[in-house]
Amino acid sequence: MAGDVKVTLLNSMILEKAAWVKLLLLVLVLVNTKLAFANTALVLRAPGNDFSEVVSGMSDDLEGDISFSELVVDAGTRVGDVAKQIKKHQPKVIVLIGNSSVNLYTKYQQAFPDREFPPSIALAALFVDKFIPFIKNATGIRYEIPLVTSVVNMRLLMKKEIKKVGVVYRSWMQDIFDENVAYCRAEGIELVGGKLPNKDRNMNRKIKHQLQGLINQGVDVIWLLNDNQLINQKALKKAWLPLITRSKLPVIVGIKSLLATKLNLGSFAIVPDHYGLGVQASSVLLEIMENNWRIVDQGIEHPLSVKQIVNVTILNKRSIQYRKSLLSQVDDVIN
């Protein structure tokens, strides 16, 4: 009988201990869940592998510190979809990847002007400097690489000396042009521009006129800015391709798609490394988190990790001489 009582008491103690262990585990799960929920970042990103790489760079670098929830923004995504995701996740920070995401989040803020918005960071979007002032509580990382970076690397590869670069730009890009003029001057490079109005019925004719003027000035390279109003199918056919093909000048572009051999346009580019862009963004996010989810320094950063791409097929087609021995140092060679 006494033995039965001891066994009963022992079993009771074991069950009680197990119950406490279960309770402790439950508390730990709830705490961890609460912490993860408290440190959630909502990512609004455009579709595509490049933008997915940005997210991978952030999530890999911040694993255990910040959890990421994604909303892929396409043509069918609406302000209401953003509102639902924000209500669901209660994010401490918003990450905007791609221009479509930046535009949609701007509309979301405009739809709810009286709300307080968490800090946000915009990246992998063209000309974030122009958008940031219209987004409350935001900072960003530029997507564009300063021209001087491309020229310095390009002139190492080219056999012909590069002293003068020409660019056609619209009026709203004046500050971007001026900034790059200063950067280039520091490296002994002259940047000359052909300025266009922001809007014009005969834009393609004006592009052609300004481009021909740059060629007549003896530029060694043409730089194409990422401007959809200047670089579109009609403009390429009517203005850019006829003159560039005839001039046989190398062309620096800002996105890899303009280096396509079939397009026969760009021959050289230095573009952001998208995974590296995500890692760079993680440093900004960590600083925001450590400052109690506040943006302390709103300065726009330049991309730190870049890739050099060369299309040697186009260089050969235009009889542009280059040092083949240095191609091994190029990240991506398009043959």
Partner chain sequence: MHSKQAIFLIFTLTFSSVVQAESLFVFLPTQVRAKVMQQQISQICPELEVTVFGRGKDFRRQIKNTPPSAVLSLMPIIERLGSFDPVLKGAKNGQTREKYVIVSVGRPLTMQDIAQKKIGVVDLLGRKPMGEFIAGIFPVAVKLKRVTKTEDLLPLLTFGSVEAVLVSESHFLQLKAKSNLNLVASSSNLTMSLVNLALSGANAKEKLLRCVSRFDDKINSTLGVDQWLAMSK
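All values reported here derive from a predicted model rather than from experimental measurement. Take the two forms, superpose them, and find the largest set of C-alpha atoms that agree within 1.5 Å; that set is the rigid core. Positions refer to the first chain, counted from 1. Compared with the form predicted in complex with its partner chain:
- Scanning K164, K84, K307, S100 for the location where one rigid part gives way to the other between these two forms picks out K307 as the hinge.
- Superposing C-alpha atoms between these two forms shows the smaller rigid body rotated by 14° with respect to the larger one.
Based on the form predicted alone presented above, generate the structure block for the form predicted in complex with its partner chain.
If you are looking for partners or other molecules, they are not here, because only the chain is given.
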């Protein structure tokens, strides 16, 4: 009898232990299932604070709905690294931040042409709209700030009315120029252009010629595009600086370093707000998620959020009048 009781107890203990093991297994299965079904976004991003700010903007906004895994892309990152990350995380969507990420992911798609690619969104990369057609199942947000955003912010600050803006551009940027002409027209601003060939032995001479032409047409402001063929040390020294200094015109630039007082070139910089760019990207990601992880009628967007920087030393040096009381609306004032 006592032996029976012992056996029964032993049996029940074993059964209890088995039940616990089963429960544990069930929990593990559920956890794994949840992981497998989790909405993961794989972020391929270039190194740097600006790009990590973009990720913060996205992950802050989508907390609880989409989790983010990151691969920082540097010179040593290969297509195989991307393949490994995709296999590991099984992402529902891929976010490409910076030109190096866009290039690497394009190579990844080319290396595995028969695979199904999740939707991807490219941002914080220069001229992203020129690269997106080469990526399957992709959309994006441009990095370049349209002139209209810059000039609308700037004219509020300026005492003199701004009616005409001049820009020198290369012919491959014709569509960008045309688009900006239309946006500016809606705001009552005329954008006039000095068109250059894509390549030329005497590019600096041609820049100087076109810039002088714009000044002669009586433009109120010069808009400097982020194009390394147009803005480099030689071009600055030979073409831009001599004419800009003489004309005393305000210059809108797209990079903060071009506002340096020593350089004596730019007076206003309108640059992307990287956190805001991340929040904007999160709304694109949400739309993709709501459409069952598909890109449906989502064109390439313009950046919405910007930071304004003003160099008042240069404004003062060129005797350009501005409303001091409105400097409180500017993100950064260089004195």
